[in-house]
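One chain is shown next in structure tokens, namely the form predicted alone.
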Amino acid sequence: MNLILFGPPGAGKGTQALYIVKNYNFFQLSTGDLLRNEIKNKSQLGNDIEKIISKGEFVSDEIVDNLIEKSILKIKFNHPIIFDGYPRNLSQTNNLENILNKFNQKISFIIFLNVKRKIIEKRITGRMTCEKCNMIFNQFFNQKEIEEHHCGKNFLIKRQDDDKEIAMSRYDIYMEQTKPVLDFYSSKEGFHEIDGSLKIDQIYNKIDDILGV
């Protein structure tokens, strides 16, 4: 039962996965993670990604495909995966098929969390992320949250591509790469659409209804 998250950056797809590893106990798969693993362990590859993603750009479809596959074949299948902001294109969706049929797997479950720009803009402007237990807060909604944080607002730290141009760029990008992959998925059994722009709870809710089916 693996599940495809998919939403812009600034969606909430973060927040959302460690809700459902936590409560269905998934795995959770993040590009963004393996990106940025890669640029904390200092690798030539990392150094790559760096330079790339500083200039609003996607690193490109092989070195994303590799990781992922490299991932998986960590992955002993003991629980089900979250592919978080993966496919991003046709090409990676049809290596995501062409991998999972390597190991007699399927996508169950798609969904998406559909938000407008405007919102999208102060998510990602706001965001900041605790080093030590990986949650995620925004400054604009979350200010109680950040003041009584119970690892201190010292391991709160801002992410480099969440500069606002170059964050935008991104959405934009985005979007329009990513629809011709939602047009795939939308017609297949299990895809659903979540207004996004929701409180996380009421979020959480609709993707209860819909893993609890």
Contents of the next structure:
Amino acid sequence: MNLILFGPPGAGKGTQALYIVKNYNFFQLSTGDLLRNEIKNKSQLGNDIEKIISKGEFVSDEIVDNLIEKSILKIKFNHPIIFDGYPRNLSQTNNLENILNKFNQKISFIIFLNVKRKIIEKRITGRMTCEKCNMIFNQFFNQKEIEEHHCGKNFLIKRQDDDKEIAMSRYDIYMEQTKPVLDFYSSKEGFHEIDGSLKIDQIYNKIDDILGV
Ligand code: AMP
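Switching from the form predicted alone: structure of the form predicted together with adenosine monophosphate (AMP)?
Below is the entire complex, every chain and molecule, led by the chain shown above.
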């Protein structure tokens, strides 16, 4: 019973993934997080990845598929997995389908958080992520929560690729490249589209409806 979380940058994938992990005991596998961890390690691979991410482009399938495979070998499918930010094109989709077959697993839920381009800008340029617990805030909308954050606000950082121009280009690249993947999954059982511009709690409720509380 694994799940794919789709959505352009700023759609709220990270926030919703944390909710699902907490309430449904899933394991979150985010390729964005895996890639940012490589950057933190300061390896040669990390440096190469940083150059690509900072331009808002996609990292090569070879690198991303490799990171996903390595993670899955470690975590197996002891918990159902949320694939967050993966697959982003058809080649990655094939790779994921092969991995699932190998482990006798399937995707039971596909959730697409759809948000229009004009809403994304403020969401992304105001985004602050906690380095310690991965909680996500927005400096335009969540000043009080930022002040009161339990890890301390010093852990809140702005992602380098959350700059306005890069963010909008990431949105366009995502929508264009991911469209064939959405076309592939949208006809499958378990596909749900949610309006990602709704309030966070409203989206939680819709996710509860889908995951069956
Ligand atoms: P995200 O955290 O999902 O917004 O991803 C941040 C950045 O990491 C993206 O803009 C891409 O540069 C890169 N990235 C994340 N996932 C993938 C993927 N599946 N394929 C290629 N690049 C990715």
